[in-house]
Structure formats: structure tokens, C-alpha cells
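Here we start with a single chain on its own, the form predicted on its own, put down as C-alpha cells.
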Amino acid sequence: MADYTLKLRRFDPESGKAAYWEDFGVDLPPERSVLDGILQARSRDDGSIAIRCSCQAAICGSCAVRINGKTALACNTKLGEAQDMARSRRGREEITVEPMGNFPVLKDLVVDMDAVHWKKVQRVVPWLLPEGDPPEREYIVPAEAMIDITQSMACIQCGACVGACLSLEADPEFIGPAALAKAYRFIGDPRDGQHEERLKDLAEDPHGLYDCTHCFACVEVCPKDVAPMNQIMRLRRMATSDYEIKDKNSGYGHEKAFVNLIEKYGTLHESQLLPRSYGQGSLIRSQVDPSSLKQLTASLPTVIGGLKSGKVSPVKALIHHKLPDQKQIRRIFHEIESEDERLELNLYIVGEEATEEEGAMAEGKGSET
């Protein structure tokens, strides 16, 4: 009897048949990878099995697939661990392997990276755009100035985050976590001279910065701890706090509304969040600004739904109680806002047990608080 059973999702567009599942027995020890199992099945049972692979060391990123429903690198997932996951998640022995989501499938486990991943990376202009004449030799940048973008530079372009992204599943036009992490790699680079222009472009795009729903899926599946969602949040903070880009998607207004409400009440005043967001953080502006009124009118179905569900009521809309010790929350706000620069512990560099001295190395604008 085989040590493991791989349940592969097969699809050959030239055959004209629909996709189907096929089981393959694998005789390998538990510390060997799922990729080793697939290659054994291809060598021993069916030479037509299609999968991309190269380095087999979690460096090239070409073997990203879904294993037991979760996107991962096949070469970086052990057979024993994959079977334990299958048992805990599905109560089955078979290790299911299928192509990544959010991509057109070319054959079996091979997806069209050009149609989605690379198309979106090209969208963010993935190269430096320096200002002025180039130097006589290379650009010189202090090492400490590059710390904040080192995490996004670790990306191996495997597309795992794209395959797992729920926002992309809902909106295929979303620029996506990998491309936005790549955008931060250049926007956070002091050699680039188009920071504000890049940020404005991504903020104004309805499928850009503010299309991310914070599902954390990209953070969970990234094999290199790039944490694309963290880079997206850094881009948002730069757009709103550093450059105050008042975008047509109300991303700036939503952040200001959320922060101002918490500072004032200590808890979220939901009935005011929507109008304040459309009014760039101001409730009064939302009632007099034509564009804000237009957005509010378009949101009436949402308001009606909130009234029907009881989440919003006329009383709640007018009266929202503050926390008993709200002055302490305001004190925290004022203390943080009094700082000239944001201070971040870049845990990707200094580790989770970082000291204050190590964290000070990561001081600078665009950092995560």
C-alpha cells in the first residue's frame, strides 16, 4: 500500500473534457515534499501530469498550488504535514492538490501567470523613476534608508497571495496583493522621485489601494513573510497621512472619519461613519458638498438595509454615548500625533523580540505603527 494518496485535479483544454480528480499513490517518507510526490506520480504513473517547478527549494516560486484548499509552494510543504492537514480539515487521508484560484488554468496544476499576476505587476510600473539627471556612477543610498522596503523586496513572485486573495475573487480587476507590495518596494525607496504620483494613481484607481478588504489571506499563505497586506496598509498611510491625497474612492475620508470618531467617542459611531467618509472626515461637509451628497444618495440602499436589520436606528444616529474615561483615549491620540515621525519596529528585520534600540533603526515616514 502506498504511503500517501495524492488527489490531483486534472484538466487538459485540448481534450475538450471538464476538469476531474485523479488519485495517485506515493511511496515516500513524510519529510519529502508534496512536489516530490507529484513528480514521482508523473515519472511512475502518468507522464502527462503538468506542474511548474524549478529550484525545488522555495526560491523560484514556480510550484505554487492549492494543497487541501490552501495556497502554498508544493516544494515547501511536507507530505506528512499535508496529510495531517487533510485529516484535520476534511477528515480524509487524501492530499488534494489543485491549481491556484483567481487564475485561468492552462493544464492540470499550471496556471496562466501572464494573464493575472504579471499583468498586475506591470500595472504599478515596477521600476525606479528617479528625478533629475542620473549620477555618473551608481545611486548611493544609506543602508538604513532601505530597511523599510526589505520585506517587500523578499517577494519571489510565486503568486500565492494572488491565488488566495478574496478581494480578487470578488473583483478580478483588483490590482492585487503582489502588485501592491511591489508598488511599495518603489514608493518606499528614497531613490524614486514619483512617490506622490504613484500613490495618487493607486488611490484614485477604484480597483487599487482601497479595494483590499483585510482578509489576511495573503499574509497567511506567503512563503517568504512578505505580508502583502501590511505593505498595502503602509501605502494607505502614506497616501492619507503623508500626502493627504483626497481620492474619489473616499479612502482618505473613511480613514479620517474612523479615526475622528474613535477619538471623540471611544467606539465607532456607525451611523456617522458613511456620511463622514464621503465628506472627507467631516459630517458637515457631507451635507453641503455636491459630490458627497451624490455618494450618500447612491448609498441609500445600504442605509435602508441598516435600518431594517436594526444595526442603525434614528436614536442611534442622533445619540452615541462616549466611553466613561474618554479623555484617556484622547490623551493617547494627542501623544501619538505630537510625534514628528512614525516609529516602527520592522519585525521582518529585527524579529518579534526587538528592543527599543533595534526598533529605532526602522524610524522614518511610511513606517507601520
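None of the values given here were measured: they were computed from a predicted structure. Positions refer to the first chain, counted from 1. Whichever C-alpha set is largest while still superposing within 1.5 Å between the two forms counts as the rigid core. First, how it differs from the form predicted together with the partner chain.
Put the two forms on the same core and the Cα of residue 301 is off by 2 Å or more between these two forms.
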Contents of the next structure:
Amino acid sequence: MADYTLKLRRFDPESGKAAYWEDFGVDLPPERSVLDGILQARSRDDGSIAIRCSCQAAICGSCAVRINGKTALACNTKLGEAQDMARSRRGREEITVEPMGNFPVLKDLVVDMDAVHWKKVQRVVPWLLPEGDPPEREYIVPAEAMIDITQSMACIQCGACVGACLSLEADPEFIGPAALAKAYRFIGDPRDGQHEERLKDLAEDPHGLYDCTHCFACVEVCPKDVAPMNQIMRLRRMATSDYEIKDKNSGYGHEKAFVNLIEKYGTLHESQLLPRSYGQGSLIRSQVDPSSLKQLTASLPTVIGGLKSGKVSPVKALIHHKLPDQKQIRRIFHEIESEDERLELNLYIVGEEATEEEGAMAEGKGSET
Amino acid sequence: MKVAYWPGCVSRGFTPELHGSVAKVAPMLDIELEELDRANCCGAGVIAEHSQELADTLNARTFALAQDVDGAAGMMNICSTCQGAQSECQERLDADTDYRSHVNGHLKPEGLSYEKAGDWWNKNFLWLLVEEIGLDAVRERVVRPLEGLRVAPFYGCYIVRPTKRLGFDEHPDRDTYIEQLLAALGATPVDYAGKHKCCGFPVITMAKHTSLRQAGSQIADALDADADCMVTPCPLCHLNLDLQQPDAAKYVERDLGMPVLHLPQLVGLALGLEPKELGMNKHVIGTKDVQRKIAELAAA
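Next block, the form predicted together with the partner chain, ref. the form predicted on its own:
Then the entire complex follows, led off by the chain already shown.
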């Protein structure tokens, strides 16, 4: 009996047949990769198995697939771990390998990266757009100014986040996590001269900055800890706080409304969130601005449904109690909002400090972390 | 077990039936609730989007209030979104001593301070039931096994991703807890594609199409898997899956009509409470069919 069974999703567009599953036995130790397994099946059993791969060391970003339903690099996933996952997650022995989601399949495990991933990356103008005449020699940038974008620069363009993105699944036109992380790579770069224009473009696009539903799927699958969603949140922070871009998607309004309501009440006054979001944060504007009125009217059936069910009473919708210590919440808001610089702790860059035990061990070896 | 209890905003706002259910169910499971009535909104990721330091400070304040509750084993929340937003802030606060003391500086005028401690925890109701109360203890208290009720679990993104932050190293099967709990209550867990997917709620005001396509698709998948109802530990998911369901149906162009229960409601039914006591008459999508099944169980 083989050490492992790989259940591969097969598809050949020239055969005229629908996609199907096929099992292959693989004889390799547990520390070898799923990619090694696929390559063994290809050389031993069926030379027609299609998979895109090159470096086999999680650098080239070619072999992203879905293993037991979870998007990952095949070269970066050990057979032993994949089988443990198949057993605990799915209660079966075989390791399933199928092409990534959100992509058209070209053959077997090979997807059309051009049609989705590269097209979206092109959309965000993935090169530097400096302002003014270029300097005679290189651009001089202080090293600290570049640290923040090193996380997005770590991207290897494997498309795993695109394959796992749950917003893309619902809206194929969404610019998506990889391209937006790439956008931050330039919007966070002090040499680029088009920050505001880029942000405005992404904020106004109905499939752009505010189409990300904050589901963490991209963060979960990225093999390089790029955390694309975190870069999207940075873009939003810049668009709303630094450039005050009042987009027609209500991204600015939603953030303003939410933050202001917590400053005012301490907990969320839900019935004001919707109108304030549509009114760029303002309750009055929400009721005089034509586009806001249109959106509010469209929400009426839902509001009426809520009232009819009895879960929301009209009184509760109007009156929201402040926290007993609301002045403390206001003080905290004031203290932080009046700081000169925004304080952000990016654990990707600073790392977690050693625990006391680890620290003691490190000291014992004479090397402090 | 006594816990410092953070109910969140939505459970006291648009889903009052959730807050009410927890108040009834907790004592039946020997969970003593001390409500944190001075605590503030977790920020739901939106405040963190505006200012990380502000979100971290607001949640450090809640943690500090919880740590001051005498005799509490830890802090309990009843919302996947609160869990996710708070765990994210706690990760940063715990990672860096200097940062933590800077944040605590903002809490000093109130005499509060969040202390990093390995044995202090903040767990949602689901995690608490499985890890602290134990499924055997739950099973012992079931007086009305929910036999034959086919339930589709809907977790909410914030308690399943990112696994590294959410304690999956220590508890690798946290994304199967609802199924385990359903089995303990005698119900039949339904497997379907949407259980760990997104309800779409966070973008309901910004990208309605994406939001309701997500809600509609997940409900449709549960329907196709022959579920009698869905169950969720997240009130924000409940808003998109229940309150918005009539609208979501239009975006996926089909009839849905899927009842969506809050997790504590389902636990309450198995513990013998009546649907009305659990606020099941206050849903947008009627729960009559589920109630009828429960009544048949009682008769049997």
C-alpha cells in the first residue's frame, strides 16, 4: 500500500469531459511536500498531470492550489501535515488537491493567472509614479520611510489570497487582495508622487477599496505573511484620515459615522449608523443629500421588516443611552486623536517580544533578542 | 463558573433576543454573569481601521474592567466580531511591553490597567461551553434532545480566521465546535460549503451587492443541504442572514426563507426553554417550522 493517497482534480479542456477526481498512490516520507507527491505521480503513473511549478522552495509562487479545501503552496505543505488535516477536518485518508478558486482552470491544477491575478495587478498601476524631474542619481529615501512597505514587498505573486478571497467569490470584479496590497506598496512609498490620485481612484471604484469584507481569508492563506487585508485597512486609513476622500461608496461616511458614534455614546447607536454612513458621517446631510436619500429609501423595506418583527422598537431606534463613564471615552478619543503622529504597531516588522522564559534562555546563551 | 460578561452592542440593540437568551441559558449551565456595563464597543475592526491605538486602548479598557471583576475565571463575549476585534488588539498589547504601558497610560486617569497574564482569557460563549464548561456537562443538562433537527452551523469569520491569532495552535478544532455542540444537543449538524465563509455584513453600507450576494449564497447552500435552520454565534452575521434575508434573496434570485437561530437560543431549546422565552418570535424570517419540530419532540 502506498504511503499517501492524493485525490487530484483532473480537467482537460480538449477531452470535452467534465472535471473529475482521480486517486494516485504516493510513496514518500511525511516531511516531503505535496508537490513532491504530485511530481512522483506524474513521473510514475500519468505524465499528463498538469501543475505549474519551478523553485520548489516557496519563492517562485507558481504552485498555489487548494489542499483539503485550503489554499496553499503545494511545495510548502508537507504530506504528513496534509494527511493529518484531511483526517481531522474531513474524516478521510486521502489528501485532496484541486485548483484554486476564483480562477478559470486551464488544465488540471493549472489556473489562468493572466485572466484574474495579473489583470487586477495591472489595474492598480504597479510601478512608481514619481513627481517632477528624476534626480541626477538615485532617489534618496531614509530607510525608516521604507520599513512600513516591506510587508507588502514580501509578496511573491502566487495568487493564493486571490484564490481564497470571499469578496471576489461574490463579486468577480473586486480588485482583490493581491492587487490592493500591491497598491499599498506604492502608496506607502515616499518616492511616489500620486498617493492621493491612487487612493481616490481605489476609493471611488465600486469594486475597490471598500469592497473588502474583512474576512481574513487572505491573511490566513498567504505563505509570506503579507496580510493583504491589513494593507487594505492601511489604504482606508490613509484615504479617510489623511486625504479625507469622501467617496460615493460611503467608505468615508461609514468610518466617520462609526467612530463618531462611539465617541458620543461609547457603544454603537445602530439606527444612526446607516443614515450617517450615507451622509458622509452627518445625520443632517444624510437627509438632504439626494444620493443618500436614495440609499436610505432602498433600505426602508429592511427597516420596516426589523420593526415588524418586534426586535427593534421605535423608541429604542431613536434613543440610545450613553455609557456611565462616557466622558472617559471622550477623553481617550481626545488624547489619541490629538497626538502628532499615528502610532501603529506592525508585528510583522517589530515581531513579538520574547516571553520571560525565552528571554532567560537567550540570555543564558549570551545573545539578547 | 463566574465570568466578566461583555454582551457587545448588537445583542442589546438590533438582536435583543440574543442578550435575553444568554441571560436565561447561562444560569442553567452554572455560568454566573457579571455584566461589564461600563465597557465600550470593541470597534468591530472599524475603529482599528481608523486608528489602531484607539481600538487597542478601548479594548484594553474593557479587558481591565474584566480583570477587576472579583472571582471571575475570565471574560466571556457573545459575538464572533467582538472576539475577533478584541483578540486582534490583545495580540498587539501582549506582544510589546512598551506599547502596553503606553496604552495603559491612557487608562490611568480612570485607575484602570490591562495586565498581560498567561492564564487570563476572553472567550466567546461557544469556546467557553466546549473548553471551560465541557460538552459532557452540557449533555447532562439536555432535557429535550433536538433529535432530527438539521442545523447548518455558521461560525462568522472572526472566530475562525486568522487561526494563528485565535488560539488554534492550542485548540486546533475550534472550527468544528458548533458541530460538536450540536451533537451534544442531539441535533444533526449539516455540512455545507458556507459554514466558514463570510456573511457579508461589514460591507452592507459600502458594497451592498457583494454583501448580500455573500449572505444569499451561504443561505442557499444551507438550503440545498436540507437544513431546517442555520445557527450562528455572531449577532452581526445574524443581521445579514436574518434581517437582510428578504433582500439577499433578490441578489441570488431565489426563494430562501431560512430560519436563522442564535447559538444560545438553540442551547436553550435543548435545555427545555420555550421558543418564546428565547425571543424566537422576534426574527424577520419566521421560526414556526423549527418551533413545530420542537413541539413534536416535546410530545414524543
